[in-house]
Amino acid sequence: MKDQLVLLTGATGFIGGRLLRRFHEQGIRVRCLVRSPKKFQTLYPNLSDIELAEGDLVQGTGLAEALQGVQASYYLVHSMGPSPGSAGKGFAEKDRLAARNFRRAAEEAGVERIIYLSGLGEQGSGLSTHLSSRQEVGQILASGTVAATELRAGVIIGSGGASFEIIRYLTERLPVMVAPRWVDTRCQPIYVENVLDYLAGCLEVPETAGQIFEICGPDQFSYRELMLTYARVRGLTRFILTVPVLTPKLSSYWVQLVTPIPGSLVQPLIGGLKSEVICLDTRIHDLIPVRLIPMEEAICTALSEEEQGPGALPSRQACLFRE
């Protein structure tokens, strides 16, 4: 695997940046496709040996050069919602165009694998616009001659991830929380390091090529139970009351008031909370066996990585063994 050249898109993002560091530590040859080399260099001053290729997926520029000599590629980019001033679903068209450009360029370059991180959710009329777009991108990437692997994840727990930061700020700042009905929707969150285990594992296991897999942690919760689990890890007493009148749109405004998460991230995430995100397909456990991190341990580890804000801890041990 170390002899392969891997192209990584989304290297400045929550998942891509972590995967880049893991590959760098393992000595895997990585080339990053970036729109702004300057931004990359500012974020990762200690990774000056990483090869960069400048390009834009939506415009389709720089892709041929970026994919030259590449055996496997990671597609870790997506829009979270409409850009300012755009009409409602404009982000989905951008994602559609970017995926088509990448698939076409990968085919022309002779790339063998595309590995894509998508969103978990049962297909149908109840699927949010955001999750529908994520899964449509997977279909586009898989519709060509390059073998595409799609991993579908729900809530990802990790320092800096939007889902975790929403849970963190809501639970820390609201001793009594008045929540909408979606708070009782079931989910199966996964710790970010387990997501990386699966992403990296797909590169090593050729049997994952051309497949769609669901990836989840070991624990199932309602969102209410997830926030109360966070409170228990932190030693906090919290009460959550349910009201039927908060629509997803009103809920997103409420979350924006309490947390520092941008509205462009909050709205699509809240929109997806009405649908259960539970893993029904466990085939990946046999192909890529990993230790799935329990949620209390995941939350504690994530908090120990926080540098500022509520709940930041000096170490994992500060909460891991709390009674």
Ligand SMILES: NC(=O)c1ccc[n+]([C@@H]2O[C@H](COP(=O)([O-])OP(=O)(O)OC[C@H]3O[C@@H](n4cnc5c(N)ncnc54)[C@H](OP(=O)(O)O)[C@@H]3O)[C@@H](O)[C@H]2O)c1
The other form holds:
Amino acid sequence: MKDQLVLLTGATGFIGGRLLRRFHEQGIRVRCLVRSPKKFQTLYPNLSDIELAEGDLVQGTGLAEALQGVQASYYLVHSMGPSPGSAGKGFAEKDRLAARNFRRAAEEAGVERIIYLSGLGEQGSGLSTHLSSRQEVGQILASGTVAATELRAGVIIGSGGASFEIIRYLTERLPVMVAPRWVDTRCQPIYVENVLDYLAGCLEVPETAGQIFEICGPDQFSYRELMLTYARVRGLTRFILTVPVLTPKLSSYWVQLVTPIPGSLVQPLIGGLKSEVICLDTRIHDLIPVRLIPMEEAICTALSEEEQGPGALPSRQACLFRE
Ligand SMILES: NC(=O)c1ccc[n+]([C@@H]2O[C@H](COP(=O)([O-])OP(=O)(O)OC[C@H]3O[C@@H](n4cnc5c(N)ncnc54)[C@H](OP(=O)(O)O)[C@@H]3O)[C@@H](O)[C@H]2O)c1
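Here we have the form predicted alone; I need the corresponding form predicted in complex with the ligand.
Now the complete complex, all chains and molecules, led by this one.
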């Protein structure tokens, strides 16, 4: 496996950056497709030995060069961030374009596998534009000749992850929170290192090729319970009151006021909170056995990795001491 060349997209992001460091430690040959090599070098000054290819999935630039000689590729991008180019297009349209460009280029380059991290949520249950778009990308990637694996995750707990940062800022800053009814929607969050276990595991387990899997942590929570679990880990007393009149749009304005997460990301994420995001399919457990990290431990570890903002703990030791 170490002989194969792996192309990583999204390496400057939350998931891609962590997967890159894991592969680097394991000595796996990685090439990263990035929009800005300068941003990559600033983020990872110690990874100067990583091969970079400059390109843009939505524009369709740099893909042939990036995929040349590649056996397996990771698709870890979305267009919800404040991004340059393609002005006027919504994120779903950009993501559709990006997936088509990538699939076509991967086919032409003779890539064997695409491994894609998607979003959980049952189709037909009023899925939000964001979650539908994530699954549409999976369909586009799988519709060619390259074997695509789609891993569907809900909330991912880890320092720097958009969903986790929203939970952190809201719970830290608001002793009494007035929330819409969606706080009682169920979710099954997963710790980011477990997501990496599955993503990396797919490369080693050929049976995962051409399949869709759901990946979740060990326990289900409502969003209310999740925020109260966060508060318990931090020793905070918090109250969450539900009011029926708060619409997702109003809630997203409110979240943008209280957290530093950009509106382009908050709005689609909040729109998705009305859908349950729990795992109904557990087939992945047989193919890639993983020790799933319990939520309190996941939150503790995430906080000890935070470098700034409320709740950041100085070290993992400090976090364990609080338990
Ligand atoms: N975070 C979660 O809680 C979560 C949960 C479930 C699923 N996922 C899925 O996991 C995947 C990765 O998410 P993330 O949280 O790691 O996102 P992220 O931190 O926002 O990173 C997004 C990455 O995509 C890159 N990118 C965006 N547009 C691009 C383009 N046109 N061409 C090339 N690269 C582009 C960005 O590069 P720049 O640095 O140039 O902007 C960045 O590296 C996504 O598919 C997402 O839906 C995430």
